[in-house]
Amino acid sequence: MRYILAPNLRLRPVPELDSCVVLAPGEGGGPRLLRLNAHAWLLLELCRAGMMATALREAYREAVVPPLDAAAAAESLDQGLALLLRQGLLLEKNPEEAMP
């Protein structure tokens, strides 16, 4: 499995606030404006390349350990991916599917 950014997202980093603003298409046609914390922003950046789930886990762990320990990093990753998927900012792709 790999994760990729949903189409038509616009990301605007706000590093001075350790966050990123995302303009995403809304379900009713209107845009949604979301503010992501540093961990969610990191996940989106790592997913831009469409890396496989194993590589994503390793890259995320390397980025956040320390200050998080390995178990906390894995939990943070799982929660972050679930939230980004629910919000429609990420898509799951099978390895055989072509990159967009």
The other form holds:
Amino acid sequence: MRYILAPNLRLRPVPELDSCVVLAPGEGGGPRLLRLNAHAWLLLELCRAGMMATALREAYREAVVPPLDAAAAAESLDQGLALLLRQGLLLEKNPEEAMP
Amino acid sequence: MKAENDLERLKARMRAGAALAAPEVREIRPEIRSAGLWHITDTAAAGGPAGPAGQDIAKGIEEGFLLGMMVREVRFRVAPEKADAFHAWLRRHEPDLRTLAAREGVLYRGTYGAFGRLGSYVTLWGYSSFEAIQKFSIAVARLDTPLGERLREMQDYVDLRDPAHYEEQLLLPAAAGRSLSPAGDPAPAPGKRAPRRTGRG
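Switching conditions: you have the form predicted alone, so give me the form predicted in complex with its partner chain.
Every chain and every other molecule in the complex is listed next, the one we just looked at coming first.
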């Protein structure tokens, strides 16, 4: 399993504000404008690298431990991925599926 | 900034404490300012009309029963002593307005007088996309475009002395669903901003 960015996303990093603005297609036809904090942005960037889920988990843990402990990092990763999936910014992809 | 650089900087920010804040996604609501200024940028880039709802709306516009992907309703007053001249101006220039606005992706949907309310009018504009709003705003703001010139002529008839007589609102086809009323959000009171949605929880 790995996570990939949903199609037609446009990322506009705003490093001065520790955030990234994302333009995403909306369900109703119009675009959605979203602001991700640094933590959500990190997840999106890690997923953009196209890692498998296990590698993603390791890369994320290296990035956030410390200041988080390992248990908090695992919980935070699951919550973050669920949030990005719910917002339509990520897609789950099985390994047997072709690379985009 | 390249993605790799972004990633390294983000990791540094995480180590510096940003990881303590939970991942968060907030929706940015377009903010419509008074006096017809639109605070919306870089939107068509996200693909424009897409998905089944967007296709249905585009079809509805093509078939003529929907006024636009977004409809801007402008209510205004014309002093009774200027009414005849205003009507004559419309008869002469509405075809121009339709043609010139269409070049910016905007459908001029007519100007209507409110029956029984002397001096009260409504103009309807149908926008095909957010990009059309931007293009239209730019064309209107420029003094040297035929469209800007026509709209300034039209504005000369509008009585702006009392702000209560001038009102704009943006209407979206209800079938657009989420873009009109995101799930879980209560509708904002008139004149109030919609509550922010965090996407958390």
